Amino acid sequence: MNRIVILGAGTAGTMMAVKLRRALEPEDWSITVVDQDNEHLYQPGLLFVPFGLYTKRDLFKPRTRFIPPGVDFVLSEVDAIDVDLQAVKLKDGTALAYDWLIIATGARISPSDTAGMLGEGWRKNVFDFYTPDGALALSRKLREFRGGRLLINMVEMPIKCPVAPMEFAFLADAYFTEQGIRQDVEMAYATPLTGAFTKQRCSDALSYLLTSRGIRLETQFNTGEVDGGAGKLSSYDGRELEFDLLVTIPTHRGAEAIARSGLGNELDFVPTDKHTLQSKASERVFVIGDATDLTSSKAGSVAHFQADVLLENVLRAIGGRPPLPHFDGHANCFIETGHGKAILIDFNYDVEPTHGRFPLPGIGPLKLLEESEANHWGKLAFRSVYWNLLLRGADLSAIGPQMSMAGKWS
């Protein structure tokens, strides 16, 4: 019998699992997944708890509601992973062994990577949104919040869904607004980029819209220090921006079984072949999703699109052949701008953002690099999308893993 190990049941893990169950006969292959609970998270529904758009229930379903069947789920923490033994050692001293290993152990916050973050503001003054527990958090605070400095901060990249902290700008925004406070309310943006997008056309249209919004942008600011008690964000360079409330990204890293493997770059993120998603470590280890160190978004679609060429590449290495460089770095998101609106995006490793149409050439129904209420209700409606296609593995081949220019135009 030969072995897979999937290590993580979040979107990556849990989508290469349907499909590899699909294409290798069970008599042949085990399939095992490993992940530490049974809780899968709806991990962009994040960002609208704090404006108390979604609640706790709406982002947690059982893990094993999307296992399917002829897949073993192994509820454990993992230890370490040797790829010279090709075994996983988990927290309660037993060992897998596997023939082909899969790595979407995905990103974490550290908070205690930035001094002073977990001091006294932490959960006070100081909030993320990242976790379930902080996005309720500042749910609580945002009811009570009457006025004062505003300040979302991203201490450094990556981080799951770059367009995040920009969105709760927007979103801020409008709450604000709605609750007939907006002119009592100053916000400001700091990123340590030199825009407030990786992509500069996206950058460009982002930064019009913060400034038009009333929201300054702070560009290069490298995060230093948090100072809770006294309402201060200090960058290497010196500069302070002070606050009444800190809407902060903190540092991410890869799972903490990867730094102890001594499997990850500095940021505990798996080195993995841009192209292939081969891990550089050993050729029978593969990588996928937020685990990875690739330059693309660590967002969902992307998981979505490395899979249909991950599925292909391992078939490829079971079978003794070379796997194919065949992702090119393709994701699309949408981004909210408040106000009932959003943008869509569509790009990957070395094209920019595209106007166009999405899905369908010519026809869409939505437009890319555009504000519309099209695509605010395709990004609620993606909900529904994820939990009853994405997760099940359904065919979304009209979507394809590559980016296509069809339709689109710069």
Second form
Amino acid sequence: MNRIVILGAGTAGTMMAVKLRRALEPEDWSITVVDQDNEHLYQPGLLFVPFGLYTKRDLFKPRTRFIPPGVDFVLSEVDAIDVDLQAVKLKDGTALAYDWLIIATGARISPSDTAGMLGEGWRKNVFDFYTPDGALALSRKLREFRGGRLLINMVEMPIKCPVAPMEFAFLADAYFTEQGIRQDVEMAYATPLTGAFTKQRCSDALSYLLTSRGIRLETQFNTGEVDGGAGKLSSYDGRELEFDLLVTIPTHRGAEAIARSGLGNELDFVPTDKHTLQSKASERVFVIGDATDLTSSKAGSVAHFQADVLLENVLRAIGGRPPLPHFDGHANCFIETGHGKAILIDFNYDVEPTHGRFPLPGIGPLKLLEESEANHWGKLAFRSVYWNLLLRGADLSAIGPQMSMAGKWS
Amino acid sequence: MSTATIAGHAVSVDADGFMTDPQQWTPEIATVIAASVGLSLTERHWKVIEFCRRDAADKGEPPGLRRIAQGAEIPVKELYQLFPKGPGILAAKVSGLTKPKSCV
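Could you output the structure for the form predicted in complex with the partner chain, given that the previous block was the form predicted alone?
Let's see the whole complex now, leading with the same chain.
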């Protein structure tokens, strides 16, 4: 019996379990998925929690509901991976030997990487919304918020869903407007980048969204320290921003097990070939989703596109053939802009977000790089697509893994 | 891309003054580039430069700030004192490396 082990049963790991189980004979291949809990978190939903649009029960389903029959699910924390022995050591002391390993351990926030972030202000006037607890705590805070200085801050790249901090800003603007207190809230957005968006084309096309909503932009702000007590955020170059409420997107890191295994870079992300998704440490190891060190966005859509490429490459590797360099960094994402509208963007390693229609060239129904109500409904409908189609490995053939320029223009 | 003469050497540079071929770099060039942005290089600067060049030769791209801090064993705060405003960008420039791309 040949053995495939998948670490992580999030978006990427679950999709790979489904696809590989379909592709490989159960008599010849065992597939084992390991995760430390049985709660699959719908991460795109976190953005809506602070505004009371989603509650905790909208976010979770059991992981096992999406693990297909014929795949073993092991509930345990991973201690470490030994690529020489081709084995994964689990926290419960057992070891899983593998012929092929897929690392899908994701990314997590690491607030302790910033001085003072976990100090007296944490979850009092300093919040994250990238964890369920953080998003829920923030929703309670926003309910009692009557006005003051709201500072939104991204500490450093890479982060999951790079547009989420901007979406938070737009939704907050809409929320305060609905509450009738927008005139009492001073909003600012501090980023280490040179513009609001990580993609230059987006910053050019979409910077009006910030100015038209009265959100001040502070660029090249490299966060050095948070002082919750004094309500001050300071940068390494000595700038200080004052806040009554700080919503921060902390530094992200890969899984602790990656660090313990000595397989990570300086942020515990796994060095990975950007086109084949093979790990640089071992040809028996592939990496997918947020766990990689790639410059592609850390987002579910990217994991979805990677999954098709990775399936092909794992099957090739099993057959003794070299992997193909078919991953092009393709990502697409909805950007909520508030007031019932959203923008959709589509890009890859080399092509900046374009104008056009998506997913059908010329037809859409969704418009790229433009605000529309249809895009907003697309974003809300995505939750159902995620649970019912994406995780179950449905053929979303209108959205192929490689970016297509048909019906798009720059 | 254009050619500039720095410390007597003809080197290829991009529109922002970043060298495009790390092989053309010399320590004298680093001193001249540093002076052009108001820096005089100390032993601590050289520690950063040496790490950046070694790492970029290995990885094919200039290291980010966090990587420099870890690899050169110099805290980020001090990197900001050594290379004010943008240590990642300035260190790459002085080290004769291409302009760092911010990751997406």
